[in-house]
Amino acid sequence: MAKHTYGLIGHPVKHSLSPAMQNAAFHALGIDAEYLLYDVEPEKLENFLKNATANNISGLNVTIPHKIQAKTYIERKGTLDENAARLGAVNTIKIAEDGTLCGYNTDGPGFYRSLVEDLGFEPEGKNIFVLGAGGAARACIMYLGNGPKRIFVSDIDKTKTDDLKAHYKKYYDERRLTVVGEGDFKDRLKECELLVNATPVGLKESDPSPIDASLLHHGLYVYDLVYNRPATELVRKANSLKLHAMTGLGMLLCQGAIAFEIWTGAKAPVAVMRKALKEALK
(Lines of atoms letter the chains of each structure in order from A and count residues from 1; the text may use other names and numbers.)
(Lines give C-alpha, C1' and ligand atoms only; values in the text may rest on other atoms or scores of the structure.)
Protein backbone atom coordinates (compact mmCIF):
# COMPACT_ATOMS: atom_id res chain seq x y z
CA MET A 1 0.00 0.00 0.00
CA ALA A 2 1.27 3.52 -0.80
CA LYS A 3 2.11 5.76 2.16
CA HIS A 4 -0.61 8.26 1.27
CA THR A 5 -3.89 7.72 -0.52
CA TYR A 6 -5.76 10.44 -2.37
CA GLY A 7 -8.83 10.15 -4.52
CA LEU A 8 -11.98 11.44 -6.09
CA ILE A 9 -15.39 11.00 -4.48
CA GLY A 10 -18.45 11.35 -6.68
CA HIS A 11 -21.33 9.39 -8.07
CA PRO A 12 -20.49 8.31 -10.76
CA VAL A 13 -16.69 8.72 -11.05
CA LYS A 14 -15.55 6.10 -13.51
CA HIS A 15 -14.81 8.42 -16.46
CA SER A 16 -12.59 10.75 -14.45
CA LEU A 17 -9.25 11.87 -15.88
CA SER A 18 -7.95 12.87 -12.44
CA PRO A 19 -6.20 9.56 -11.56
CA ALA A 20 -4.03 9.78 -14.68
CA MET A 21 -3.08 13.39 -13.92
CA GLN A 22 -2.48 13.01 -10.17
CA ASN A 23 -0.70 9.65 -10.29
CA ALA A 24 1.65 11.02 -12.97
CA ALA A 25 2.43 13.96 -10.67
CA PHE A 26 3.16 11.72 -7.64
CA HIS A 27 5.37 9.52 -9.79
CA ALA A 28 7.27 12.47 -11.29
CA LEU A 29 8.09 13.89 -7.84
CA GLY A 30 8.83 10.49 -6.26
CA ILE A 31 5.98 10.89 -3.75
CA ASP A 32 4.83 7.58 -2.26
CA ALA A 33 1.12 8.09 -2.92
CA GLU A 34 -1.71 6.81 -5.08
CA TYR A 35 -4.92 8.43 -6.37
CA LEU A 36 -8.05 6.27 -6.51
CA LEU A 37 -11.68 6.62 -7.53
CA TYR A 38 -14.43 6.29 -4.91
CA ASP A 39 -18.00 5.96 -6.11
CA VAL A 40 -19.93 7.08 -3.03
CA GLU A 41 -23.70 7.37 -2.86
CA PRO A 42 -24.97 10.63 -1.33
CA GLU A 43 -26.34 8.99 1.82
CA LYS A 44 -22.93 7.39 2.46
CA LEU A 45 -20.86 10.56 2.07
CA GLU A 46 -20.70 11.58 5.75
CA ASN A 47 -19.66 8.12 6.82
CA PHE A 48 -17.01 8.03 4.12
CA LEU A 49 -15.54 11.35 5.28
CA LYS A 50 -15.70 10.28 8.94
CA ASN A 51 -13.63 7.16 8.16
CA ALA A 52 -11.21 8.77 5.72
CA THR A 53 -8.21 8.83 8.07
CA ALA A 54 -8.81 5.25 9.19
CA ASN A 55 -8.69 4.35 5.51
CA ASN A 56 -5.32 6.09 5.05
CA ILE A 57 -6.82 8.91 2.94
CA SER A 58 -4.88 12.19 3.06
CA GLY A 59 -6.82 14.20 0.52
CA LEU A 60 -9.82 14.11 -1.78
CA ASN A 61 -11.30 15.75 -4.79
CA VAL A 62 -15.07 16.05 -4.69
CA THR A 63 -17.35 15.98 -7.70
CA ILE A 64 -21.06 15.80 -8.58
CA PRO A 65 -23.28 15.32 -6.59
CA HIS A 66 -21.26 15.87 -3.39
CA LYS A 67 -19.79 19.38 -3.62
CA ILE A 68 -22.45 21.12 -1.53
CA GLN A 69 -22.98 18.30 0.98
CA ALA A 70 -19.21 18.11 1.53
CA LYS A 71 -19.13 21.85 2.21
CA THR A 72 -21.95 21.52 4.77
CA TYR A 73 -20.20 18.62 6.51
CA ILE A 74 -16.84 20.38 6.69
CA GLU A 75 -18.49 23.55 7.95
CA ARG A 76 -19.59 21.52 10.98
CA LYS A 77 -16.58 19.25 11.39
CA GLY A 78 -13.57 21.10 10.01
CA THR A 79 -12.53 24.38 8.41
CA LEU A 80 -13.41 25.91 5.05
CA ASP A 81 -11.15 28.23 3.16
CA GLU A 82 -12.60 31.60 2.21
CA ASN A 83 -13.15 30.79 -1.47
CA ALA A 84 -15.03 27.53 -0.74
CA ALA A 85 -17.15 29.27 1.91
CA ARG A 86 -18.05 32.13 -0.48
CA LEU A 87 -18.90 29.74 -3.30
CA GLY A 88 -20.78 27.33 -1.02
CA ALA A 89 -19.14 24.23 -2.51
CA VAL A 90 -16.05 22.12 -1.85
CA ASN A 91 -14.08 20.28 -4.54
CA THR A 92 -10.86 19.58 -2.61
CA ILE A 93 -10.35 18.29 0.93
CA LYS A 94 -7.08 18.05 2.84
CA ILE A 95 -7.14 15.55 5.68
CA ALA A 96 -4.59 15.93 8.48
CA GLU A 97 -3.17 12.92 10.33
CA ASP A 98 -5.43 13.68 13.32
CA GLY A 99 -8.45 13.52 10.98
CA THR A 100 -9.03 17.29 10.73
CA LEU A 101 -10.70 18.22 7.44
CA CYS A 102 -10.04 21.42 5.53
CA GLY A 103 -12.25 22.21 2.52
CA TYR A 104 -11.23 24.20 -0.56
CA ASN A 105 -12.57 24.90 -4.01
CA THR A 106 -10.02 24.96 -6.82
CA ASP A 107 -12.48 25.30 -9.75
CA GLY A 108 -12.54 29.11 -9.74
CA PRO A 109 -8.77 29.49 -9.15
CA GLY A 110 -8.14 26.82 -11.82
CA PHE A 111 -10.31 28.64 -14.32
CA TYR A 112 -8.60 31.94 -13.51
CA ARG A 113 -5.09 30.52 -13.79
CA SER A 114 -5.84 28.86 -17.12
CA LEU A 115 -7.60 31.94 -18.47
CA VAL A 116 -4.58 34.12 -17.73
CA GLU A 117 -1.77 31.65 -18.45
CA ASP A 118 -3.21 29.55 -21.30
CA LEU A 119 -5.58 31.91 -23.09
CA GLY A 120 -3.61 35.06 -22.25
CA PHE A 121 -6.71 36.92 -21.06
CA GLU A 122 -6.62 39.20 -17.98
CA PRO A 123 -10.24 39.57 -16.77
CA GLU A 124 -9.75 42.64 -14.56
CA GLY A 125 -11.69 45.63 -15.88
CA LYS A 126 -13.12 43.68 -18.84
CA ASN A 127 -16.65 42.77 -19.89
CA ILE A 128 -17.31 39.04 -19.78
CA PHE A 129 -20.22 36.98 -21.07
CA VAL A 130 -20.90 33.62 -19.39
CA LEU A 131 -23.26 31.23 -21.10
CA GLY A 132 -24.79 28.84 -18.54
CA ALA A 133 -25.43 29.43 -14.84
CA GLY A 134 -24.87 25.96 -13.32
CA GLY A 135 -22.17 24.85 -10.90
CA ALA A 136 -19.21 25.56 -13.17
CA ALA A 137 -20.42 29.05 -14.14
CA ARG A 138 -21.02 29.82 -10.47
CA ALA A 139 -17.48 28.76 -9.52
CA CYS A 140 -15.97 30.94 -12.26
CA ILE A 141 -18.16 33.99 -11.59
CA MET A 142 -17.82 33.85 -7.80
CA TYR A 143 -14.05 33.72 -8.19
CA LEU A 144 -13.94 36.57 -10.73
CA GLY A 145 -15.97 38.58 -8.20
CA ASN A 146 -15.60 42.32 -8.56
CA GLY A 147 -12.58 42.00 -10.87
CA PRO A 148 -14.28 42.36 -14.26
CA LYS A 149 -16.00 45.61 -15.21
CA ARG A 150 -19.21 43.75 -15.96
CA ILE A 151 -20.29 40.11 -16.16
CA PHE A 152 -23.29 39.09 -18.26
CA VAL A 153 -24.83 35.70 -17.66
CA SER A 154 -27.45 33.81 -19.63
CA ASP A 155 -29.06 30.39 -19.15
CA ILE A 156 -32.08 28.66 -20.66
CA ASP A 157 -33.20 28.04 -17.06
CA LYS A 158 -34.03 31.44 -15.56
CA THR A 159 -34.17 30.10 -11.99
CA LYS A 160 -30.45 29.30 -12.29
CA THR A 161 -29.48 32.84 -13.34
CA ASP A 162 -31.72 34.32 -10.63
CA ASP A 163 -30.15 32.08 -7.97
CA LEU A 164 -26.68 32.98 -9.14
CA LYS A 165 -27.44 36.70 -9.08
CA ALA A 166 -28.90 36.41 -5.54
CA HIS A 167 -25.77 34.58 -4.40
CA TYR A 168 -23.36 36.98 -6.13
CA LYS A 169 -24.90 40.05 -4.58
CA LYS A 170 -24.32 38.73 -1.05
CA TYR A 171 -20.58 39.19 -1.64
CA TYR A 172 -20.07 41.59 -4.55
CA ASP A 173 -21.39 44.74 -6.19
CA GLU A 174 -24.58 43.45 -7.81
CA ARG A 175 -24.46 46.12 -10.54
CA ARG A 176 -21.56 44.24 -12.08
CA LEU A 177 -23.58 41.09 -12.78
CA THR A 178 -26.40 41.31 -15.32
CA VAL A 179 -28.76 38.49 -16.24
CA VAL A 180 -29.30 38.48 -19.99
CA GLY A 181 -32.41 37.15 -21.72
CA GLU A 182 -32.49 35.88 -25.29
CA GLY A 183 -33.72 39.26 -26.59
CA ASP A 184 -30.61 41.27 -25.67
CA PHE A 185 -28.11 38.44 -25.96
CA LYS A 186 -26.60 39.74 -29.21
CA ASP A 187 -26.12 43.36 -28.02
CA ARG A 188 -24.62 42.32 -24.69
CA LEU A 189 -22.17 39.89 -26.26
CA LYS A 190 -21.02 42.65 -28.61
CA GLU A 191 -19.89 44.66 -25.55
CA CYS A 192 -17.75 41.79 -24.24
CA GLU A 193 -14.08 40.87 -24.61
CA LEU A 194 -14.49 37.28 -23.37
CA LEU A 195 -17.14 34.59 -23.92
CA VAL A 196 -17.18 31.61 -21.54
CA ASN A 197 -19.24 28.57 -22.45
CA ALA A 198 -20.33 27.00 -19.14
CA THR A 199 -23.11 24.88 -20.64
CA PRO A 200 -22.72 21.19 -21.46
CA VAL A 201 -23.25 21.98 -25.16
CA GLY A 202 -20.15 20.61 -26.86
CA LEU A 203 -19.75 17.50 -24.73
CA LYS A 204 -21.03 15.37 -27.59
CA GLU A 205 -19.14 15.30 -30.89
CA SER A 206 -22.39 16.04 -32.72
CA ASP A 207 -23.22 19.12 -30.58
CA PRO A 208 -23.51 22.41 -32.44
CA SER A 209 -21.91 25.60 -31.12
CA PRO A 210 -24.08 26.98 -28.28
CA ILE A 211 -24.09 30.33 -30.07
CA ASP A 212 -24.23 31.26 -33.72
CA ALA A 213 -20.82 31.98 -35.26
CA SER A 214 -22.14 35.27 -36.69
CA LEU A 215 -22.23 36.59 -33.08
CA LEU A 216 -18.51 36.07 -32.54
CA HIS A 217 -16.99 39.48 -33.14
CA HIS A 218 -13.42 40.43 -33.97
CA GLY A 219 -11.15 40.48 -30.89
CA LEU A 220 -13.42 38.28 -28.74
CA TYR A 221 -11.63 35.68 -26.60
CA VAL A 222 -13.44 32.35 -26.17
CA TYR A 223 -13.06 29.91 -23.27
CA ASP A 224 -15.14 26.76 -23.60
CA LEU A 225 -15.23 24.85 -20.29
CA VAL A 226 -15.96 21.58 -22.13
CA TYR A 227 -12.76 19.54 -21.96
CA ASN A 228 -13.51 16.06 -23.26
CA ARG A 229 -12.42 16.70 -26.86
CA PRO A 230 -9.53 18.62 -28.45
CA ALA A 231 -11.94 21.15 -29.96
CA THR A 232 -15.65 21.83 -29.68
CA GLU A 233 -17.70 23.32 -32.51
CA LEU A 234 -17.57 26.68 -30.69
CA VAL A 235 -13.77 26.56 -30.49
CA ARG A 236 -13.51 25.43 -34.13
CA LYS A 237 -15.75 28.32 -35.27
CA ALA A 238 -13.79 30.81 -33.17
CA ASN A 239 -10.47 29.51 -34.51
CA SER A 240 -11.71 29.79 -38.08
CA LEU A 241 -12.41 33.46 -37.33
CA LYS A 242 -8.83 33.79 -35.99
CA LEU A 243 -10.04 34.41 -32.42
CA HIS A 244 -8.13 33.25 -29.35
CA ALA A 245 -10.11 30.22 -28.19
CA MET A 246 -9.58 27.09 -26.13
CA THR A 247 -11.37 24.22 -24.42
CA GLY A 248 -11.47 23.60 -20.66
CA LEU A 249 -8.62 21.10 -20.46
CA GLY A 250 -6.43 23.88 -19.06
CA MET A 251 -8.96 24.56 -16.29
CA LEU A 252 -9.12 20.86 -15.44
CA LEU A 253 -5.34 20.76 -15.29
CA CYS A 254 -5.01 23.92 -13.19
CA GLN A 255 -7.68 22.95 -10.67
CA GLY A 256 -5.90 19.59 -10.29
CA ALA A 257 -2.49 21.23 -9.97
CA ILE A 258 -3.79 23.57 -7.24
CA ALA A 259 -5.33 20.59 -5.39
CA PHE A 260 -2.01 18.73 -5.64
CA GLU A 261 -0.21 21.74 -4.15
CA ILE A 262 -2.72 21.97 -1.28
CA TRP A 263 -2.26 18.28 -0.43
CA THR A 264 1.49 17.93 -0.81
CA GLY A 265 2.89 21.43 -0.33
CA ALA A 266 5.06 20.72 -3.42
CA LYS A 267 4.94 22.63 -6.69
CA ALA A 268 2.83 20.64 -9.14
CA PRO A 269 4.71 19.24 -12.17
CA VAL A 270 2.28 20.85 -14.59
CA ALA A 271 3.91 19.70 -17.84
CA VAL A 272 3.82 16.06 -16.67
CA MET A 273 0.19 16.41 -15.57
CA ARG A 274 -0.81 18.00 -18.89
CA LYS A 275 0.82 15.20 -20.86
CA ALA A 276 -0.91 12.54 -18.73
CA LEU A 277 -4.28 14.27 -19.17
CA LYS A 278 -3.90 14.43 -22.94
CA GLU A 279 -2.93 10.78 -23.09
CA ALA A 280 -5.88 9.77 -20.88
CA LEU A 281 -8.24 11.76 -23.13
CA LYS A 282 -7.19 9.74 -26.17
Ligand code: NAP
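What I would like now is the form predicted alone, since the data block earlier showed the form predicted in complex with the ligand; can you produce it?
Below: the lone chain, stripped of partners and molecules.
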Protein backbone atom coordinates (compact mmCIF):
# COMPACT_ATOMS: atom_id res chain seq x y z
CA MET A 1 0.00 0.00 0.00
CA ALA A 2 1.22 3.48 -0.87
CA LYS A 3 2.16 5.80 1.98
CA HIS A 4 -0.45 8.37 0.89
CA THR A 5 -3.76 7.87 -0.88
CA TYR A 6 -5.49 10.59 -2.87
CA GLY A 7 -8.56 10.36 -5.01
CA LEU A 8 -11.65 11.76 -6.68
CA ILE A 9 -15.11 11.66 -5.14
CA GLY A 10 -18.13 12.09 -7.36
CA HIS A 11 -21.14 10.27 -8.77
CA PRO A 12 -20.33 9.01 -11.37
CA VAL A 13 -16.51 9.02 -11.57
CA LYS A 14 -15.52 6.13 -13.85
CA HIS A 15 -15.09 8.52 -16.82
CA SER A 16 -12.40 10.52 -14.99
CA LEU A 17 -8.91 11.01 -16.41
CA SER A 18 -7.55 12.38 -13.13
CA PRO A 19 -5.91 9.10 -11.97
CA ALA A 20 -3.73 8.98 -15.09
CA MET A 21 -2.62 12.58 -14.59
CA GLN A 22 -1.99 12.49 -10.84
CA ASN A 23 -0.38 9.04 -10.72
CA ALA A 24 2.01 10.07 -13.50
CA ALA A 25 2.94 13.15 -11.45
CA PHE A 26 3.56 11.10 -8.28
CA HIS A 27 5.71 8.65 -10.25
CA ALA A 28 7.70 11.41 -11.97
CA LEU A 29 8.64 13.00 -8.63
CA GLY A 30 9.18 9.73 -6.77
CA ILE A 31 6.33 10.38 -4.32
CA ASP A 32 4.98 7.27 -2.58
CA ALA A 33 1.31 7.88 -3.30
CA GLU A 34 -1.59 6.61 -5.37
CA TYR A 35 -4.72 8.27 -6.75
CA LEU A 36 -8.01 6.34 -6.78
CA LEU A 37 -11.63 6.86 -7.80
CA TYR A 38 -14.45 6.92 -5.23
CA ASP A 39 -18.03 6.76 -6.52
CA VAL A 40 -19.97 8.24 -3.60
CA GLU A 41 -23.73 8.82 -3.63
CA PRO A 42 -24.81 12.27 -2.36
CA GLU A 43 -26.43 10.94 0.80
CA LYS A 44 -23.17 9.13 1.72
CA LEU A 45 -20.80 12.06 1.15
CA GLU A 46 -20.60 13.36 4.72
CA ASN A 47 -19.94 9.90 6.14
CA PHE A 48 -17.21 9.34 3.55
CA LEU A 49 -15.47 12.60 4.44
CA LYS A 50 -15.78 11.86 8.16
CA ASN A 51 -13.95 8.55 7.68
CA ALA A 52 -11.34 9.73 5.17
CA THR A 53 -8.41 9.69 7.59
CA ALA A 54 -9.29 6.20 8.84
CA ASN A 55 -9.15 5.09 5.21
CA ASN A 56 -5.61 6.49 4.77
CA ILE A 57 -6.79 9.32 2.49
CA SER A 58 -4.57 12.42 2.50
CA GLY A 59 -6.39 14.50 -0.09
CA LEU A 60 -9.31 14.52 -2.48
CA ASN A 61 -10.66 16.12 -5.59
CA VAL A 62 -14.41 16.67 -5.69
CA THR A 63 -16.60 16.53 -8.79
CA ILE A 64 -20.29 16.48 -9.79
CA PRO A 65 -22.55 16.52 -7.81
CA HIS A 66 -20.65 17.12 -4.54
CA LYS A 67 -18.84 20.46 -4.88
CA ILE A 68 -21.35 22.63 -3.04
CA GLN A 69 -22.28 19.98 -0.46
CA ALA A 70 -18.59 19.41 0.30
CA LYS A 71 -18.12 23.14 0.83
CA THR A 72 -21.08 23.24 3.24
CA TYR A 73 -19.75 20.26 5.21
CA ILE A 74 -16.19 21.59 5.49
CA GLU A 75 -17.54 25.00 6.51
CA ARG A 76 -19.00 23.25 9.57
CA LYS A 77 -16.32 20.65 10.28
CA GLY A 78 -13.05 22.07 8.91
CA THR A 79 -11.66 25.18 7.27
CA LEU A 80 -12.11 26.82 3.88
CA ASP A 81 -9.46 28.85 2.16
CA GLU A 82 -10.52 32.32 1.02
CA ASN A 83 -10.87 31.28 -2.61
CA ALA A 84 -13.20 28.35 -1.82
CA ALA A 85 -15.38 30.57 0.36
CA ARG A 86 -15.71 33.21 -2.36
CA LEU A 87 -16.22 30.72 -5.17
CA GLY A 88 -18.87 28.92 -3.12
CA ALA A 89 -17.74 25.40 -3.95
CA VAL A 90 -14.96 22.97 -3.04
CA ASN A 91 -13.18 20.81 -5.59
CA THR A 92 -9.97 20.03 -3.63
CA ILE A 93 -9.58 18.86 -0.05
CA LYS A 94 -6.36 18.50 1.95
CA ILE A 95 -6.60 16.20 4.95
CA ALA A 96 -4.23 16.69 7.88
CA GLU A 97 -2.89 13.77 9.94
CA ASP A 98 -5.30 14.69 12.74
CA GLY A 99 -8.22 14.42 10.28
CA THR A 100 -8.81 18.16 9.82
CA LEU A 101 -10.23 18.95 6.40
CA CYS A 102 -9.27 22.10 4.50
CA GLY A 103 -11.31 22.93 1.40
CA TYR A 104 -9.94 24.70 -1.66
CA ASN A 105 -11.18 25.57 -5.11
CA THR A 106 -8.79 25.11 -8.02
CA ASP A 107 -11.56 25.06 -10.65
CA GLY A 108 -11.79 28.86 -10.88
CA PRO A 109 -8.09 29.59 -11.39
CA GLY A 110 -7.71 26.46 -13.56
CA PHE A 111 -10.58 27.56 -15.81
CA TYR A 112 -9.23 31.09 -16.13
CA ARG A 113 -5.70 29.94 -16.94
CA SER A 114 -6.93 27.52 -19.63
CA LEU A 115 -9.40 30.04 -21.05
CA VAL A 116 -6.62 32.56 -21.64
CA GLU A 117 -3.73 30.24 -22.50
CA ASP A 118 -5.51 27.45 -24.42
CA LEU A 119 -8.55 29.11 -26.00
CA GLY A 120 -6.92 32.53 -26.37
CA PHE A 121 -9.90 34.34 -24.85
CA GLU A 122 -9.53 37.33 -22.52
CA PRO A 123 -12.78 37.61 -20.48
CA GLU A 124 -12.31 41.15 -19.16
CA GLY A 125 -14.96 43.51 -20.50
CA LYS A 126 -16.75 40.77 -22.47
CA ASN A 127 -20.25 39.28 -22.34
CA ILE A 128 -20.29 35.62 -21.27
CA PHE A 129 -23.08 33.02 -21.32
CA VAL A 130 -22.84 30.08 -18.88
CA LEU A 131 -25.02 26.99 -19.19
CA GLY A 132 -25.49 25.46 -15.74
CA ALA A 133 -25.37 26.89 -12.23
CA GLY A 134 -23.88 24.02 -10.22
CA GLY A 135 -20.53 23.88 -8.44
CA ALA A 136 -18.31 24.13 -11.52
CA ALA A 137 -20.34 26.99 -13.00
CA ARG A 138 -20.33 28.83 -9.69
CA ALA A 139 -16.54 28.51 -9.38
CA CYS A 140 -15.99 29.85 -12.90
CA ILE A 141 -18.44 32.73 -12.52
CA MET A 142 -17.20 33.76 -9.09
CA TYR A 143 -13.57 33.63 -10.20
CA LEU A 144 -14.37 35.85 -13.21
CA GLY A 145 -16.14 38.19 -10.79
CA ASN A 146 -16.51 41.77 -12.01
CA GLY A 147 -14.07 41.22 -14.90
CA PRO A 148 -16.63 40.52 -17.64
CA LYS A 149 -19.05 43.25 -18.72
CA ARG A 150 -22.04 40.92 -18.25
CA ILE A 151 -22.50 37.26 -17.31
CA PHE A 152 -25.68 35.44 -18.31
CA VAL A 153 -26.47 32.12 -16.64
CA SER A 154 -29.14 29.52 -17.25
CA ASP A 155 -30.12 26.30 -15.47
CA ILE A 156 -33.28 24.19 -15.43
CA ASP A 157 -33.00 24.16 -11.62
CA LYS A 158 -34.24 27.56 -10.41
CA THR A 159 -32.92 26.88 -6.89
CA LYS A 160 -29.38 26.74 -8.26
CA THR A 161 -29.67 30.01 -10.15
CA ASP A 162 -31.30 31.72 -7.17
CA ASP A 163 -28.51 30.50 -4.87
CA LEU A 164 -25.84 31.59 -7.35
CA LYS A 165 -27.38 35.04 -7.74
CA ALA A 166 -27.55 35.50 -3.94
CA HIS A 167 -23.95 34.35 -3.52
CA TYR A 168 -22.66 36.54 -6.36
CA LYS A 169 -24.13 39.74 -4.94
CA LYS A 170 -22.27 39.21 -1.63
CA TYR A 171 -19.03 39.93 -3.51
CA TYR A 172 -19.80 41.74 -6.77
CA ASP A 173 -22.17 44.13 -8.53
CA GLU A 174 -25.29 41.98 -8.89
CA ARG A 175 -26.34 43.86 -12.05
CA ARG A 176 -23.54 42.12 -13.94
CA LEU A 177 -25.10 38.66 -13.46
CA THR A 178 -28.40 37.90 -15.21
CA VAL A 179 -30.41 34.68 -15.00
CA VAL A 180 -31.81 33.73 -18.40
CA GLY A 181 -34.83 31.55 -19.21
CA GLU A 182 -34.71 29.15 -22.17
CA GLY A 183 -36.99 31.44 -24.18
CA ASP A 184 -34.37 34.22 -24.03
CA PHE A 185 -31.37 32.08 -25.04
CA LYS A 186 -31.18 33.36 -28.59
CA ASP A 187 -31.29 37.08 -27.83
CA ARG A 188 -28.88 36.88 -24.89
CA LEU A 189 -26.40 34.57 -26.59
CA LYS A 190 -26.27 36.96 -29.56
CA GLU A 191 -24.80 39.59 -27.22
CA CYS A 192 -22.05 37.25 -25.96
CA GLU A 193 -18.48 36.58 -27.04
CA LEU A 194 -18.09 33.36 -25.01
CA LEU A 195 -20.33 30.34 -24.30
CA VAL A 196 -19.38 28.05 -21.41
CA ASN A 197 -21.05 24.67 -20.94
CA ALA A 198 -20.92 23.84 -17.23
CA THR A 199 -23.61 21.14 -17.35
CA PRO A 200 -22.95 17.36 -17.42
CA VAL A 201 -24.48 17.19 -20.92
CA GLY A 202 -21.71 15.77 -23.08
CA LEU A 203 -20.27 13.28 -20.59
CA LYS A 204 -21.88 10.41 -22.54
CA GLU A 205 -20.97 9.76 -26.16
CA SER A 206 -24.69 9.72 -27.03
CA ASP A 207 -25.36 13.14 -25.45
CA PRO A 208 -26.61 15.88 -27.80
CA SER A 209 -25.31 19.42 -27.73
CA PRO A 210 -26.74 21.26 -24.68
CA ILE A 211 -27.71 24.11 -26.98
CA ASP A 212 -29.02 24.15 -30.56
CA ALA A 213 -26.31 24.77 -33.15
CA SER A 214 -28.47 27.44 -34.81
CA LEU A 215 -27.84 29.66 -31.77
CA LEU A 216 -24.05 29.63 -32.26
CA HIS A 217 -23.06 32.83 -34.03
CA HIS A 218 -19.97 34.00 -35.90
CA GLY A 219 -17.17 35.13 -33.60
CA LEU A 220 -18.45 33.19 -30.56
CA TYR A 221 -15.84 31.32 -28.50
CA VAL A 222 -16.98 28.03 -26.93
CA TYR A 223 -15.54 26.35 -23.82
CA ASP A 224 -17.09 23.03 -22.82
CA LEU A 225 -16.04 21.96 -19.32
CA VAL A 226 -16.67 18.31 -20.26
CA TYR A 227 -13.26 16.75 -20.89
CA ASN A 228 -13.56 12.97 -21.19
CA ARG A 229 -13.48 12.81 -25.00
CA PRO A 230 -11.56 14.67 -27.71
CA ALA A 231 -14.70 16.57 -28.75
CA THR A 232 -18.25 16.78 -27.37
CA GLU A 233 -21.18 17.33 -29.71
CA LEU A 234 -21.16 21.03 -28.76
CA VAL A 235 -17.47 21.37 -29.67
CA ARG A 236 -17.99 19.43 -32.92
CA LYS A 237 -20.86 21.71 -33.94
CA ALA A 238 -18.86 24.82 -33.04
CA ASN A 239 -15.84 23.57 -34.99
CA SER A 240 -18.02 22.87 -38.02
CA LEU A 241 -18.98 26.55 -37.94
CA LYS A 242 -15.26 27.46 -37.74
CA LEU A 243 -15.61 28.84 -34.20
CA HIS A 244 -12.85 28.71 -31.60
CA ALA A 245 -13.96 25.84 -29.36
CA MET A 246 -12.44 23.35 -26.95
CA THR A 247 -13.25 20.83 -24.24
CA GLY A 248 -12.25 21.21 -20.60
CA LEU A 249 -9.07 19.12 -20.83
CA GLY A 250 -6.92 22.23 -20.31
CA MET A 251 -8.95 23.22 -17.26
CA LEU A 252 -8.61 19.68 -15.89
CA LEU A 253 -4.84 19.89 -16.29
CA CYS A 254 -4.53 23.34 -14.71
CA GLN A 255 -6.79 22.67 -11.74
CA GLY A 256 -5.14 19.27 -11.21
CA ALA A 257 -1.67 20.81 -11.16
CA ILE A 258 -2.76 23.37 -8.55
CA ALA A 259 -4.36 20.59 -6.44
CA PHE A 260 -1.17 18.50 -6.67
CA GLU A 261 0.85 21.43 -5.30
CA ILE A 262 -1.62 21.96 -2.44
CA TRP A 263 -1.34 18.29 -1.40
CA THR A 264 2.38 17.76 -1.80
CA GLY A 265 4.03 21.17 -1.57
CA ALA A 266 6.02 20.19 -4.68
CA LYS A 267 5.92 21.94 -8.06
CA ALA A 268 3.62 19.99 -10.37
CA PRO A 269 5.31 18.33 -13.38
CA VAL A 270 2.82 19.87 -15.82
CA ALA A 271 4.39 18.45 -19.01
CA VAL A 272 4.22 14.93 -17.55
CA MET A 273 0.61 15.44 -16.48
CA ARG A 274 -0.40 16.80 -19.89
CA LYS A 275 1.17 13.84 -21.70
CA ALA A 276 -0.58 11.36 -19.37
CA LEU A 277 -3.95 13.06 -19.97
CA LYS A 278 -3.58 12.94 -23.73
CA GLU A 279 -2.59 9.28 -23.65
CA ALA A 280 -5.50 8.41 -21.36
CA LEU A 281 -7.92 10.25 -23.63
CA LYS A 282 -6.95 7.99 -26.56
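Nothing here was measured: the structure is a model prediction, and the numbers come from that model. Numbering follows the first chain given and starts at 1.
Asks: Where does the chain hinge between the two forms? Of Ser58, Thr106, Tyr73, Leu216, I only need the one at the boundary between the rigid parts.
Replies: Among the listed options, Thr106 lies at the hinge between the two forms.
Asks: Tell me how far the smaller rigid part swings relative to the bigger one between the two forms, in degrees.
Replies: Angle reported for the domain motion between the two forms: 22 degrees.
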